[in-house]
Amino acid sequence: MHNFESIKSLFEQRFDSAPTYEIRASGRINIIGEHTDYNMGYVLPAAINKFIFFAGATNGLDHCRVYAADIDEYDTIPLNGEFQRSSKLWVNYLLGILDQYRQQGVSLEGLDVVFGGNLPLGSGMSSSAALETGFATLVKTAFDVEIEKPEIARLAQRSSHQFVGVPCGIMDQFASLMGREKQLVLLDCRSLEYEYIPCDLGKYEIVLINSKISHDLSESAYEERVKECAEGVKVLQQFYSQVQSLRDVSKAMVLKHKEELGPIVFKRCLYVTSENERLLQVCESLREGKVEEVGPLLFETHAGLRDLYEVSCKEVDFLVDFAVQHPAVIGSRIMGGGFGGCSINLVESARSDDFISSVKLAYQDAYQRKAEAYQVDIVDGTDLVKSIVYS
């Protein structure tokens, strides 16, 4: 785990100079609205106080020199000719961002970069989006590119699609960039219109329990779910001309055409349409300060992800089942793409230490594996922290 000071120190050691730019890129949570983003629905994320810190400077060379401190890996990225995919996934995320800027006509020059932080990899807090948005913000700053945060999010999403090969929605990048302290971002993934929802949790707090599990199914299953939802749209378009995505579909429409959809696609569509409805209920409850009403909706979402969308796993199911029984917890579900990562829990602050210690002990007994707990705060999103201009 690194902080800003250690990243700056590593930069100075490696490149024998001080960094010119310092960027803080935020991880994100998603309160509710899972797998709805690529279906053009709603999501309700927030930026959190788990970060990737970037220290950077131009180097006057025809290549970038980049050190990933958390995994102790170094690479160079030539800027001459077409960008070639790397065998290192993290390098491809950076290459994709550079490629997108080049497509926009930005004249790229060499950068020295060191990055690392306290954002756990594979935990469902979207370290990949923080890597993209942080690096994109660094490039924007270093080369004085006129681009606003929502467009950086779109640029990062295109990078994932076109270069990395991940058909992601836009939620992760948007939340990482557009997060605001003590606010949730209600994002319409079709129009990219957004509004901030106040998140005053009163006597409750957000606790993430990391299962430390990441099953290999996640990438292939993600692509399968995207296709299955698209199949559902094709079927329903035969009956409703206005349907362009599952965003345009109600739960009642799905139930009406259960036979035509078939058993698997029916379940996927029922989950997505139900999740959109739950999300809007959560927003209404938070606007009215009724935090206790949010908890049961999180439990419902977990059941949907487990039984209808089938992207949970036994380890995270165990964490949620434990949370259901604990008196301090009012809501819990799997967070992120699925097949591992974290559960997100709404926990009474006064009893959160008891919940954390008891769930970690139970998980250790059940799976001989240590879970990690993170008590997170909702903070501002990815941004430039310092830019030093030398005269």
Second form
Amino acid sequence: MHNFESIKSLFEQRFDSAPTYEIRASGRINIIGEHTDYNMGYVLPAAINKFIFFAGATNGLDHCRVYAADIDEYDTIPLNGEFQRSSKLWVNYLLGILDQYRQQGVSLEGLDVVFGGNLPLGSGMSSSAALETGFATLVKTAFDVEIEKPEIARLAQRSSHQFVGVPCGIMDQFASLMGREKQLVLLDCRSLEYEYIPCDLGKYEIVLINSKISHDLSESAYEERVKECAEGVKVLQQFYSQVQSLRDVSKAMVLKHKEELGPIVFKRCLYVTSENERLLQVCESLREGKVEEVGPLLFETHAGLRDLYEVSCKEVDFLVDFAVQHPAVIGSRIMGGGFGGCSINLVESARSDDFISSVKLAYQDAYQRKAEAYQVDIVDGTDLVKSIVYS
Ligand code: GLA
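Switch from the form predicted on its own to the form predicted in complex with alpha-D-galactopyranose and give that structure.
Up next: the whole complex, starting with the chain shown before.
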């Protein structure tokens, strides 16, 4: 666990000078709209107060020197010649960003970087997107690149696709950058149009419960889901020429072509089309201040992710089942890519302490694992916090 102070002092110890740039990169939550982004649908994420802090400076060398404080690993990245993939996943995220800037014609020079924070890794809160957006913001700042935040999000997504090999959607990078204090980001992943919806939850609050089952997005299951959805699109195009993605498909169309889709692809398409509908309902309820109506939709999403999309796991199912029974919780579901990580819960603030302690106990009993709970705040997205100008 690091904060800005510890990251800065590690930088000073390692590189013998103060950092020039300080960047704070945010993790994210997602209220609803899971696995809809790469299907060109809607998502409803927000940036949260779980961060990766970056301290950086140019070093006048032909390579970057980078220290990942949370995992105590150091590496160098040569800048002469083609970028070579590393055996370390975190290094590939940085390499991918550098590669994208270079493809855009930015001439890169050596950087010294130390980063680390309080954003749990592999927990569905997008530590990898925070790593990408924080580093991309550092490179932009150090080399004076003219690039706006939505474009950085796209650059980071391409980097994940091309360098890391994860065919992710745009939600994580977009939310990490574009998040705004106390606001949810309603993003249309087809047009990239977005609007902010106030996250006014009345007497409720958001609580994340981390199962501590670590997921790995590069795992084939995520890619498999992307392919299955594409297959669904192909089948439906035979009947509806206007269909370009599952965004153009209604639940009724999926139900009508159950036979042609086949059992697996049918389930995947049914989930995605239902999820887009649920998301729009959630936005309406929030706008009308009817928070109680949001809860049941979160439970429905969980059931869909578990039974139709099949990206949950028994440990997070347990957390959600427990939440269903608890009187303080009005909604709960697995969050993020799946196969572990956190559940997101809508909990009555006055009774959230009771929920947290009882779910932790029950989880420990069932799986001999310590769950962690986070009562997160919604904050601004990734940004430069300080830049020292030497004259
Ligand atoms: C991961 C991906 C996102 C999105 C979610 C599921 O976090 O990076 O693009 O697909 O899974 O909603």
